[in-house]
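One chain follows as structure tokens, the form predicted alone.
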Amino acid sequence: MNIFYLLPALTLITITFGLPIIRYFWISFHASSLLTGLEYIPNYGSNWLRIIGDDRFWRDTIQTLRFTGVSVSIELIIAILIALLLNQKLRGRGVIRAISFLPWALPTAVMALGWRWIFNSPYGPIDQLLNLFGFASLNILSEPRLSWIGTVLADVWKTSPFISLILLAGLQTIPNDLYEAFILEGGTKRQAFFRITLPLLEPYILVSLLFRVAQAFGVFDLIQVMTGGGPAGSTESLAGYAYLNAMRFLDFGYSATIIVFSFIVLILVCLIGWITISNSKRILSS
């Protein structure tokens, strides 16, 4: 009987998420371009064979995976620290919580414009401060390595509050009696964190990681506004490459192939992450 309570949610997910993926999968096996009059002609998997020899596609895949891994890892560490701080009994705690969540509330495009101005050379505040003390400009958005770091910093600044919000909700479900009993038995606060806090926060950490991995792997607007995928494609993501093929080259079939491939990779990454966390839980419990 309980399965019937899930039907509305399953129906909504199928309509808004499942059907588009099936549609993209079908398009990936058909030629679809404005240059051919949007004729859906079977291409017998030529788009998928094209992926194998597309160096730009594999470069963007590696860059997207690297961006996701680095940004989400940093966000998780920072979010745990923020959640622990906001869970303390501080004066004006409500105001502090509201301010700390402002970055997440800002639209991504607006936030990206702000970071683009911060990293601007030579008029941004970073280069202005460096020039004030006699140092040369960094040209952050013009250097491939620095521009990639800049996009990661911007993503971490915006989305760390989202993870901290989920973790804060988890912290508030942990009874204080557990900590008091643990301390009375001779345990330290550090031991309590690893033996009580982290194990009980695991479901919340897993949920936040799944959300963030999916969002980071599909990053588009942040990079599009800040760098446009440059310089020299050093910050281009898979979503940006799919957008480029669809909107500039009008190759909707290949763009759909990239989207379906990204979806498959994302599912694999989430499964690997879930298995890793499950194994870590067994090690900690033992």
Contents of the next structure:
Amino acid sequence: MNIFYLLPALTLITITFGLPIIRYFWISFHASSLLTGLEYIPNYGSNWLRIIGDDRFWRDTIQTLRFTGVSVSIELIIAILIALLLNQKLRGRGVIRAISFLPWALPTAVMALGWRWIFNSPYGPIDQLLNLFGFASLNILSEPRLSWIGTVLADVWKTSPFISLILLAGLQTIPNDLYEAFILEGGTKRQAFFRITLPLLEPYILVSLLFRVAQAFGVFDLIQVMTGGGPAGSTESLAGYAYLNAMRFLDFGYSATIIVFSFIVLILVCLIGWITISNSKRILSS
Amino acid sequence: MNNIKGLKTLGLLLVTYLFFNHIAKAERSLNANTTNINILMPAPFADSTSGLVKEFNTTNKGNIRINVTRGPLETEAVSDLAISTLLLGENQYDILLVDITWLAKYAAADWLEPLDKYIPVGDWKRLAHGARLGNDYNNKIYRWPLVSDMGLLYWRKDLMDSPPKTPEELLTIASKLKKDGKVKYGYVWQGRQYEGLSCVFVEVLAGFGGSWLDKSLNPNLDSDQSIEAANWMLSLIESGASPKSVTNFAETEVLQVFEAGDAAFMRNWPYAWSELHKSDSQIKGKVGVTSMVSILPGNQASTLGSWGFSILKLSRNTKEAYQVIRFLTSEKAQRELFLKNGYTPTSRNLFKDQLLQQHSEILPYLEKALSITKGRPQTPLYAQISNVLQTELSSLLTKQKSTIEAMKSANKKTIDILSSAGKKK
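Return the structure block for the form predicted together with the partner chain; the form predicted alone was the one displayed.
Shown next: the complete complex, the earlier chain at its head.
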């Protein structure tokens, strides 16, 4: 009987999430492009064969994974530090908290444009500073080996506050008594962090990681504005490639295949992460 | 209890809906004789044509009313918006301001209304040669041009007596001026991986005597001319004639450098002229305009840009829409847009107009550039092949690949894209 209470939520999820995925899956087995007059014509998996042989797709997959892995890791470390700091009883804590969450509140396109100008050579501040001290221009966004780092930096700046917000909420659920008892028993503050704070924060860390990995994996606007996928295609993400195929090339069959494939990759990544975490927990607790 | 409350709310909502629906209907019947023509334009065009639109709406009050949707600023974002509504099959817009690179794609998707039957024979011939190009697909006209747009080479009159004519000269002068410390950078152009890079390459390639696709649509990107052209662009960066950062420069960055007086040459569109002559410009009166360099004088070329109005197939008011288009592109409108916004005219007559010539010294250069325009390949698959070219050019300019390797790969990928299309047709 109780299952009926779930119906509204289930319907909503099916409509907004389940159906589109199924539809994309269906489209991925069809040709739908200018050549078919935008009609859906079954092509029996030839989109899937094409994607396996598509170097650009695999390069974009690796680039997206690299972007996600590096930026989310850095964000997590920075976010823990920010959360710990904001959890202290400081004067003007409210103001500091508000300021530190500002980057998260900015629209991505706006802040990406800002970062594009920060990295601009020769007028951006980074370049001006380097030149002032006699160093050569760095040209981060013009150099294929470096430009992805530029996008990671911008992403870290923007989304670390998001993780720290969740972690801060977690920190406030940890009762102070635990620390008092721990110090009384002769533990150091450092030990308290690893024995009390981190373990109790774990569910919050996992939740924020889940959010961030899924979000970073679908990165689009940030890269589109900062580099447009260049130079030499070095910063193109899977979402960017899917967008190009759908909106610019009007090749919806292939675009849908890219989306479904990256959906599968994302699930795999989350699975591997989950297994690693639960394995390491088992080892630690035994 | 709760159910009754819910029903009450529902009833209230229904009554509210019916009430507003009634008001809307009443309003509609009041304006029943007015035909609404909805146009989607990128923001800058919506702003520059607002005066003309107001004028039209006053003189045609009660008959036709133009409603302009002020679209995004960026070219491709406008296309995304338009495509989204077109895919949904909504007739939200009657007219779309179409960039030259979209035309073949939109026409092939059967979204545009052919204009041939509306256009009187003589009218088309009044357009300048370059303005006539890029409006047709499969021998049908789908677009009436609003503004001509072509690549120009801007040069500094205070740094040299006359502009370079050949690639060799451009490179030597640019690197010499830089070496002598006269300017921070020699020559700035659009080297970012985006459509602008394809535009730059098209005119350079023509200057080296090559072409992107030949007449039967086979790519020529691995020809000697293509490799020489690409090598020349690379040598601009390697010799220091152009800064390394051009590989992330779009129009805005390029204009910024040139406007600050930091560069001797700039490749840009006509709009830059009015920007360079705003009151806070550092180099007002020191700028000359010419066309891109070429090895042989006869090969000089300007990449054709240009925007124009197309009527969407789903429009129910095509006749009125055509009337609106012709008003917004009339010689009177062109004159106004040129004087106020520096939009290059499309009618041949206007280039000879005394008033316009007095207003702007570059009109003769624009006319000349418009006579040597080079179009980008007109195929529905343009976005794909241009994307390939941009990526490969970007990899050779940033030294991820050798020139030969990149151009060969560009050629092969272009063949693949075009032939996969040919097989199915």
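Positions refer to the first chain, counted from 1. Just so we're clear, the structure is a prediction, and the values are computed from it rather than from any experiment. Here the rigid core means the biggest group of C-alpha atoms that line up within 1.5 Å when the two forms are laid on top of each other.
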Rigid core aligned, does the Cα position of Ile22 differ by 2 Å or more between the two forms?
no
The CA shift of Leu10 between the two forms, rigid core aligned, in angstrom, is 2.8
